[in-house]
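Just the one chain here, laid out as structure tokens, in the form predicted on its own.
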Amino acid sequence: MRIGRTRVLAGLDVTVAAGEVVGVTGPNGSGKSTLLRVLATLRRPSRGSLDILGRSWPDVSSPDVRRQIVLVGHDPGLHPDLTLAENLELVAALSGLSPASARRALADVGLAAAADRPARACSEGMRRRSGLARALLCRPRLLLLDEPHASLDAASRPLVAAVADQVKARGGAVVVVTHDLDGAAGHLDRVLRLEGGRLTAEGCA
């Protein structure tokens, strides 16, 4: 794949199965991201195929499949002067959700006391749990994480692994790109290295 004149992802083969957790770590502009992104239906592969959930490219960018992915990136996508709770809440409305289920993500994940809190007045610690929140409430079947546990203090970073945890439970599949292999290797299945947009190793976590 190419962005510009610029190669970012070649010669890349990777299948992740239904149920199945895998790591994507490697260095900083090694093609992590813009993976993601790809298998988010953002960005469209420049060669070869793309499937997702049982369809191909293009008929992967359909509403009908990306409203079953979760992409949580560095930027949870929270509006700043919306509340927490009105965030979620406009997420459970365009998924045909109730308000209640919102409030019940944020509990999950431990912010119950500041669901009323602007988005702007909250940590960034505090953001990265309610895009987790985001996770929980659309229930998607693939879940992407880039670097989860960035801005995480020790009590909430078991989050991540619970979040994926529901997800592979219920037969979905996760992608977690992180530095921190230690942290996540716990709930990993597989882990791949990707240098220079290839990809260079791949083995159990």
The other form holds:
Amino acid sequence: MRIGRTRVLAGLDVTVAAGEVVGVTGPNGSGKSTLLRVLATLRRPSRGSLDILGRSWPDVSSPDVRRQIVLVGHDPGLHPDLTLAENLELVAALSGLSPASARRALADVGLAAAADRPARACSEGMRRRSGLARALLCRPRLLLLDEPHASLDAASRPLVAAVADQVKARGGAVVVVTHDLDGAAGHLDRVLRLEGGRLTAEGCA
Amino acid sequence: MNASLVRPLVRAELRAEFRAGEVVMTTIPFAASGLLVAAIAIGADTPLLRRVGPGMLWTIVLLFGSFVTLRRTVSGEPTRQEVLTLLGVDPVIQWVARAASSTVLLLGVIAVLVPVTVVIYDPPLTGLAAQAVAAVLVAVGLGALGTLAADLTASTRSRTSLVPLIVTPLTLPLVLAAVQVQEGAVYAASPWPWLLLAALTDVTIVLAGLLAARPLQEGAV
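What would the structure be for the form predicted in complex with the partner chain, given that what you showed me was the form predicted on its own?
What follows is the whole complex; the chain from before opens it.
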């Protein structure tokens, strides 16, 4: 996997099974976020093969596969001038779900009181939690979380495990990029360590 | 491809714009000032002002309208676009929603600038139905072209200056048609050839946008 002339991922052979929560760790620039974007079908691997939910590249980029994937990254993709509820209601409308389900998802991550606040007026942690609410709303079969604990206060941190557990309980797979192995260890089935775009260690959490 | 997804996207685009107020608070007052400054520069030559008024209006709409299409959109920013992509929203639907919301906003801009032009330049008010159709065709063409140009330049650093550079020459048939429809109304000439030119320009731009939407977005993957 190359970005421009830089090789970002190389020789990576990873399988994530249904019902599994896998952690990915490693130093900055080791390719963790790129791996998530490849798994989210938002980046095309320059070499090798990619199979997601039983489909191979380029079929994995079809809308019916992508609808089963949720990526919650550093930027949760909110429009700053819409409220948290309006942002999530748009997601609900585009997914054929009711506006009420969007508000329920926000309530599930403790954002009921902030639902009508513009995203620009919300803290980083609240915006992060709204990303988790999107994951609850869309009920993905593949959930990809990029540093989900960042900006979350101690009270909100268990939400990450709760959301991952919900996906896992439905038979979905979860990949969590994290520097905070201690915080995530309780709900990870396996941990991969990347360095320089290569898998350098793999083991049980 | 589910066309019913356009509606919630356009609603969200317009809601975000009205709340941000970029067009209402910045573009429209700036464009109205442009009309006023141009009139002051021309001077107190009333017949000349009446003659050049429509041309000034469409020039100002063209210049400021391209910035309307560059506003921060619900579906245009990279991360939000990725969220929509993972929701299975076809790139063509995303493009149509952005072009449609730009068109609505441009119609709003034109609706405000027309009375401003009437007050400042006092142009002859004839053939209003044909001029209204011309205004809609200009808004559709400019909205679609600006959206397409914004997509083409999405990954460039000088996007804000590149888009007007791409849009301005390509909208000349629209501006020409709108001005000629107004001129034709004064001299009782048929507006149809000019409306047809504007409509053909719109169809060409919209087709180009629809065809380019998917390759442009998938090419970024």
